[in-house]
Each structure stands twice: as C-alpha cells, then as structure tokens.
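Heads up, the chain below is alone and in the form predicted alone; it's given as structure tokens.
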Amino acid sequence: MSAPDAFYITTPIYYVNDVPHIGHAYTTLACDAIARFMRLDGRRVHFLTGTDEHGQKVEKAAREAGMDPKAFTDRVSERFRELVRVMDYSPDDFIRTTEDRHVRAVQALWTRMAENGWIYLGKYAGWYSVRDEAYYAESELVDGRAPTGAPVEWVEEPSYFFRLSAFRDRLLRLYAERPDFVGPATRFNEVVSFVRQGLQDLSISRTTFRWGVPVPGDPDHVIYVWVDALTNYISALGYPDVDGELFRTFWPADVHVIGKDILRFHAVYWPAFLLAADLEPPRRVFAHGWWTNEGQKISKSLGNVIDPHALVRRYGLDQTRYYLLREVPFGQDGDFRHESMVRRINHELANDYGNLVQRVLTMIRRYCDGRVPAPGELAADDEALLARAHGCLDAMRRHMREQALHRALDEVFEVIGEANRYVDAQAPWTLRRRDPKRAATVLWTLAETIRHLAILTRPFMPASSARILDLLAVPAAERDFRALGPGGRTLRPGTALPEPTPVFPRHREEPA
C-alpha cells in the first residue's frame, strides 16, 4: 500500500516506430499538469513517462530504416526526451523498455505468474495486427481489418498463454467495488460490458521475431510486447523489489493516463496480470479522446499530422499548453482549429488574464510609487472577490481528482472574470483622486487576487505564472498552495515591484 501523501501518475510509454505527435504531447501534458498540481498541494509525486521499444512493429520500422533495432530505438527515444524539454514537462523518471532494470522486472513478473499457475504452453492460431500489436477474434474484424482499421494477418505458432478467462469474475468484482476504476464513465461501461461477455485466454509470447524480452527458461519465445510494456509502471519503481522504498511509497499507481485506443490493455489485461502476480491493481485508469485537425482525421497520408514543436514555435509554449488543456473536456475527442487557438490566446489569455495583470500592476506603479499598497478596511466587494479567489483551490482539487482539467481551468477563469468586473466597478483610476486610501485597498485586493491566480495557474502555464509572480515580487518559497487562502501568505505592503511587462501578448500571424 502506497504512502498516504504519495501520488503516482503515469503516461503510457510511447511506441518508438515514429516521431512524437500531438497525441503524445497531449497525454504527457495532462499528466504534467496533474503532477505539478499535486506537488504544489504538498503531495510526494512520482511522474513517469518513457518509451516502448520492443516488438515486431519496432523491428520492422528499424529494418525499413536500415538500422539495428537498438540504434533505431536510441535515436527515436531521444526525440521523446526532446519533447519533454520543448513542452516543459516535469517527469521524475523516463523509462525505456530496453533498460536492464525493465528487462529484469518483465522476466520477474512472468516468472511469478507462471509459478502461480497462470501461464501454459499451447499453440496460437488467429488474427494479429502488427500495427496495433494486438490479437483480434474473427468477430471483431471489420471488413477484414482490425477495429482500428489496421491490417491483420493470420498467425499460427507455438505460444505461451495467460489464463485470462479465469479472471472474469475477479475483474467484475474489482469494477463493482471501485466504480471509479476507469474514467470517464463511458469508458468504464465499455470495459465492464467487454468483460461480462467472457474472456479468452491470451497469447503472451511470439516465436517469429527476436526483438523483445526472452521468456525465462525458453529463449525461443519472446514475451508479448504488451506484457513487456505494461510492466514499465512497476519496473520504474524497482520491481521485483517490492520492499524497496520506491515501490512501497508509490504502488499502486494513483492514475494511469492513456489514450482510449489502449483502454482494454490497461483496464482488463493489466489488472489481471497484477492479480496473477499477487500485486495490487492501480487505483484508476483514465482514457482521454483523440484529436482531429480542422475537422479531419489526422493521418500521415493526409499530411495533417500536428507537430507539437511547430505549435510551440507558432503560438508560444504556455499558450499551446493552455489551449490543449482548455479547449476540450478531458476524456472527450477534440478538434484542433487555428481560429479557436488564436481566439483563446487573444481573448482569454491576452484580454482577460494578461490585461488584468498588466493594468493592475501599471496602476500600482503609477498611483502607489511601484510598491504593494497598504490596504485599509475591506469593503463587502473586496471580501467577496477575495473569498472567490480563496475558494478556487478547493473547487480545483475536486476537478483534478477526476482528471477534469478543463473544469479546473474554468474555475480560474471565473475568478479572472470577476476580478475584471471588480476593476471596472471600483474604477481605481477615479478613486485615487477623491479617496486614495480606498484606491489603495482596491489595488491591494486585486494584486492579492492576481497572486492567487498566478499560483493556481502554475501547473498549466508554469513559465507565464512564474513571470506574474516575479512581477508581484513573491518569494520562491511562497509559491505553492500553502500560501493560498485566508490563512496563507499575503502580499507585503511597501514591497517594491518591478516595472510591469506584458505576460500574454496577442497572437499576430507573420505575413507569408
């Protein structure tokens, strides 16, 4: 059982047969925002990402590139590390399935399942998709292809099998006891329906290629890539050393965040493997949706693959992070549109948030000698705005526990809207002439509200939020959630502030 203040979040490990795209960026970004939020909230966080480097698909891609599989995976894995840097992610570990620590863990998990009687040797005859690295029953094929549209091939070979069929009732019991095991709810219903129909034993080894982890005691067989890949979540914690500090602190995982296309592997196969090895299943699996591009399905053949590096160059890093997390309810499919991106940057970030910061700090510079004003007695309007800012964290906590990142951002922007309305209603530019003490109180209230907003937006837009906190001269040690609320820190009157500069410039397209 993990430590009570620990929080373990994972991305899927990304398959290295191609370069990173928006789907990879989106999943890791969501995990990064959640991990940053939990750290600011005082949790001990372990945030894992990495690359999945074995399997027939990788072997084929390496061969087509004229490279040795290890050299090929070294090169492509580095592209995913570069994405971490470009998108300002904050993982605590980056696992590669070609690492010795991972290979040891995969073989240890296999051995434990075999010793417990859940693996047997047989012969596989059926449909297999190299692109999906998945087996499909005849009834699942659509026009001779996998449900994903991938081509399938008929495979007959000796194979070790996992007794998945024996886990139907145990899995259904798990789902009944933990109705939040899979999110969102529609995905949970899909998983329960699939398992209720009955499960077939699963082929978990291959003999027709070599690029993988050998089966212990039978090196003619390579362990099925999904047994291999899923094990990363515990190999990164030091498995099979279940008494080690990392494993004891962080397992079971709090949430595996994945794309909806790999839900079955994570919500059915993975908990069954863990139960077979006498290990606890993760607490939650959350499956998000897919992106389209201007209404079209994204594919290399259409030439509309979205490069996250290009998004950052065109729109800015925090602007890209914000758009991807705010545009679509997390868990649903989304459509990337340039027009929508520009609207959110210019209207929400530049006009609403950025302009609030800029005009308040500019007024403090002009009317208060560039120092944090000293507040007088707070009026009802002041108390109401501060109460809304103080209450934002609890509302965000509820949403983040459910991976509803878009709703957490909604809470922030409701406070931004109230603050902008408060500025217009109080009109400190008028107050300063007839009641300078009241003007100082209004500006302090606004600055204090902005301080809250900047701390609350740190998980989503870390660099921009840090700039706002710098403009408020907030010390580095006072930038986490302990500094929020009526019992937290406040801005110190008289503190000198730097000259304000715009944080969120409007987006303008460069002429072609």
Ligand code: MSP
Given for the second form:
Amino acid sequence: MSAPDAFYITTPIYYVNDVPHIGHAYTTLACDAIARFMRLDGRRVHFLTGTDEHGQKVEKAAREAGMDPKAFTDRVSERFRELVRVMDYSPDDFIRTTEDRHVRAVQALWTRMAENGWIYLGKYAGWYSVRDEAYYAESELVDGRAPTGAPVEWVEEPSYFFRLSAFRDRLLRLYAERPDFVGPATRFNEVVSFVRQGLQDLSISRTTFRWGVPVPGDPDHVIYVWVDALTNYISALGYPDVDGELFRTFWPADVHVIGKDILRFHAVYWPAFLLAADLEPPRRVFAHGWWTNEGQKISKSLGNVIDPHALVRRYGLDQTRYYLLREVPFGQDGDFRHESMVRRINHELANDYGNLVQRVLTMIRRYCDGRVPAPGELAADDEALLARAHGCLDAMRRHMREQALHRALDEVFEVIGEANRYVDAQAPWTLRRRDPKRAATVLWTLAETIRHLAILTRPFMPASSARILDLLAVPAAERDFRALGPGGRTLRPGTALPEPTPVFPRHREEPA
Ligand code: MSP
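Give me the form predicted in complex with the ligand now, not the form predicted alone.
Full assembly next; the chain just shown is listed first.
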C-alpha cells in the first residue's frame, strides 16, 4: 500500500516509430498539470513518462530508416525528451524500455506469472496488426482490417499464452468494488461490458522477429510488446524490488492517464497481469479523447499532423498549454482550431487575465508609489471577492481529483471575471481622489486576489504564473497552496514592486 501523501501519475510510454505529435504532447501535458497541482498541494509526487521502444512496429521503422534498432530508438527517444523541455513538463523520471532496469523487471514479472501457473505454451493462429501491436479475432475485422482501420496480417507461430480467461470474475469484482476505477464513466461501462462477454487467453510471445525482451528460459520467444510496455509503470519503481523505497511509497499508481484507444490494455490486461503476479492493480485509469485538426482526422497521409514545437513557436508555450487544457473537456474528443486558439489567447488570457493584472499593477505603481498598499477595514464587496479567491482551491481540488482539468480552469476564470467586475464597480481611478484610503483597500484586495490566481494557475501555465508572482514580489517559498486562503500568507504592505510589464500579449499573425 502506497504512502498516504504519495501521488503516482503516469503517461503512456510513446512508440518511437515516429517523432512526437500533438497527441503525445497532450497526454503528457495533462499529467504535468495534475502532477504540478498535487506537488503544490503538498503531495509527494512521482510523475513518470518515457518511450516504448520494442516490438515489430519500431523494428520496422528502424529498418525503413536504414538504421540498427538501438541507434534508431536512441535518436527518436531523444525527441521525446526534447519535448519535455519545450513543453515545460516536470517528470520525475523518464523510462525507456530498452534500459536494463526495465528489461529485468519485465522478465521478473513474466517469471512470477509463470510460476503462479498463468502462462502456458501453445500455438497462435490468427490476425495481428503491427500498427496497433494488437491481436484481433476474425469476428472483429471490418472489411479485412482491424476495427481501427489498421492493416492486419495472418500470424501462425508457437506462442506463450496468458490465462486471461481465468481473470474474468476477478476483474468484474474489481470493477464492482471500485466505481472510479476507470474514468470517464462512459468508458468504464465499455470496459465492463467487454469483460462480461468473456475473455480469451492472450498470446504474449512472438517468434518471428527479435526486437524485444527474450522470454526467460526460452530465448526463441520475444515477450509481446504490450506485456513489456505496461511493465514500465512498475519497472520505474524498482520492481522486482517490492520492498524498495520507491515501490513501497508509490505503488499502486494513483492514475494512469492514457488515450481512449489503449483503454483495454490498461483497464483489462494490465490489472490481470498484476493480479497474476500478486501485485495490486492501479487505483484508476483515465482515458482522454482524440484531437482532430480543423474538423479532420489527423493522419500522416493527410499531411495534417500537428507538431507541438510549431504550436509553441506560433502561439507561445503557456498559451498552447492553456488552449489544449481549456478547449476540450478532459475525456472528450476535441477539434483543434486556429480561430478558437486565437480567441482564447486574446479574450481569456490577454483581456480577462492579463489586463486585470496589468491594470491593477499599473494603478498600484501610480497611486501607491509602486508599493503594496496597506488595506483599511474591508467592505462587504472586498470580503466577497476575497472569499471567492479563497474558495477556489477547494473547488479545484474536487475537479482535479477526477481529472476534470477544464473545470478546474473554469473555476479560476470565474474568479478572474469576478475580479474584473469588481474593478469596474469600485473604480479605484476615481476613488483615489475622493477617498485614497478606500482606493488603497480596493487595490490591496485586487492584488491579493491576483496572488491567489497566479498561484492557482501555476500548474497550467507555470512560466506566466511565475512572472505574475514576480511582479507581486511573492517570495519563492510562498508560492504553494499553503500560502492561499484566510490562514495563508498575504502580501506585505510597503513591499516595493517591480515595474509591471504585460504577461499575456495578444496574438499577432506573423506576416506570411
Ligand atoms: N506505446 C503505446 C502505449 C504504451 S503504454 C504502456 C502507444 N503509444 S503511442 O505513441 O501510439 O500513443 C500514445 C498516446 O498518444 C496514446 O494515449 C494515444 O491515445 C495518444 N494519441 C495519439 N494520437 C492522438 C490524437 N490525435 N489525439 C489525442 N491523443 C492521441 O499507444
């Protein structure tokens, strides 16, 4: 059982057959925002990402590139590490399935499942899709292709099998006991009905290619890439050393975040493998939706693949992070649209959030000598705004627990809206002549609200939020969630503030 303050979150590990695209960037981004949120909330976080480097699909890509698979995977894996820097992700570990620590863990898991009697040798004859790295039953094929549209090939070879069929009832019991095992709820229903129909034993080794982890004691067989890949979640914790610090602290994982296309592997096969090896299943699997590009399915052949580096160059890093997390309710499919990106950058970030900060700080500069003003007695309106700012964290916590990142952001933007209405209603620019003390109280209330907002947006827009906190001269040690709310810190009157500069510029198209 993991430590009570621990929080373990994982991304899928990405196939290195090709360079990163928006789908990869999106999953890791969501995990990053959740990981940062939990860290600021005082949790001991372990955030894992990495690359899935074995299997036929990667071997084939290496061959097509005219490279040895190891050299090829070294090169492509590096592109995923680079994305970590470019997108400002904060993983605690980056695992590659070609590392020794991982290979050892995969063989140990296999050995344990075999010793427990869950693996037997047989012969596989059926369909396989290299693109999906998945087996398909004849009845699943649609017009001679996988249900995903991927081509399939007929495979006939000796193979080890995992007794998945024997896990049906245990899995159904697990789902019944844990109504939050899979999110969103609609996906959970899919999983349960799939398992209810009955499960077939799963072929878990291949003999017709070599790029993978050898089966212990039978090196003619290579372990099926999904057994290999899923194990990353525990090999990164030092498995098979289950008494080690990392494993004891962090297993079972709090949440595996994945795309909807790989739900079956995570919510059916993975818990079955773990149960077969006497390990606990993860607490939760959350499946997000897929992005399209201006209404079109994203595909290499259509040439409309979205490169995350290009997004960051064109729109800005925090703008991209914000758009991807706010535009689509996390868990649903979404459509990437330039027009809607620009609207969000200009309206929500530049006008609503950015202008609020710039206006308030400029007034403090002009009317209060560039120092945090000293508040007088608070009026009901001031209290009401502060109460909204103070209450935001709890509301966000509830949403973040369910990976409802868009709702968490909605909460922040409600407070931003409230603060903008308050500035207009209080009009400190006229108050300052009539009642300078009252103007100081209003500006202090606003500065405090902005301090809350900037700390609360840190998980989503780390660099811009840090700039706002710099403009408020908030010390580094006072930027986590303990500094929020009535019992937290406040800005100290008299503190000198730097000259304000806009944090969220409007979007301007580069001239073509
Ligand atoms: N290697 C496996 C995962 C193993 S995890 C033990 C894999 N890799 S992948 O690189 O093909 O895909 C990784 C993730 O990217 C998946 O979660 C998938 O859903 C996501 N996406 C790929 N294209 C996508 C979109 N167009 N939109 C959103 N996410 C998409 O699967």
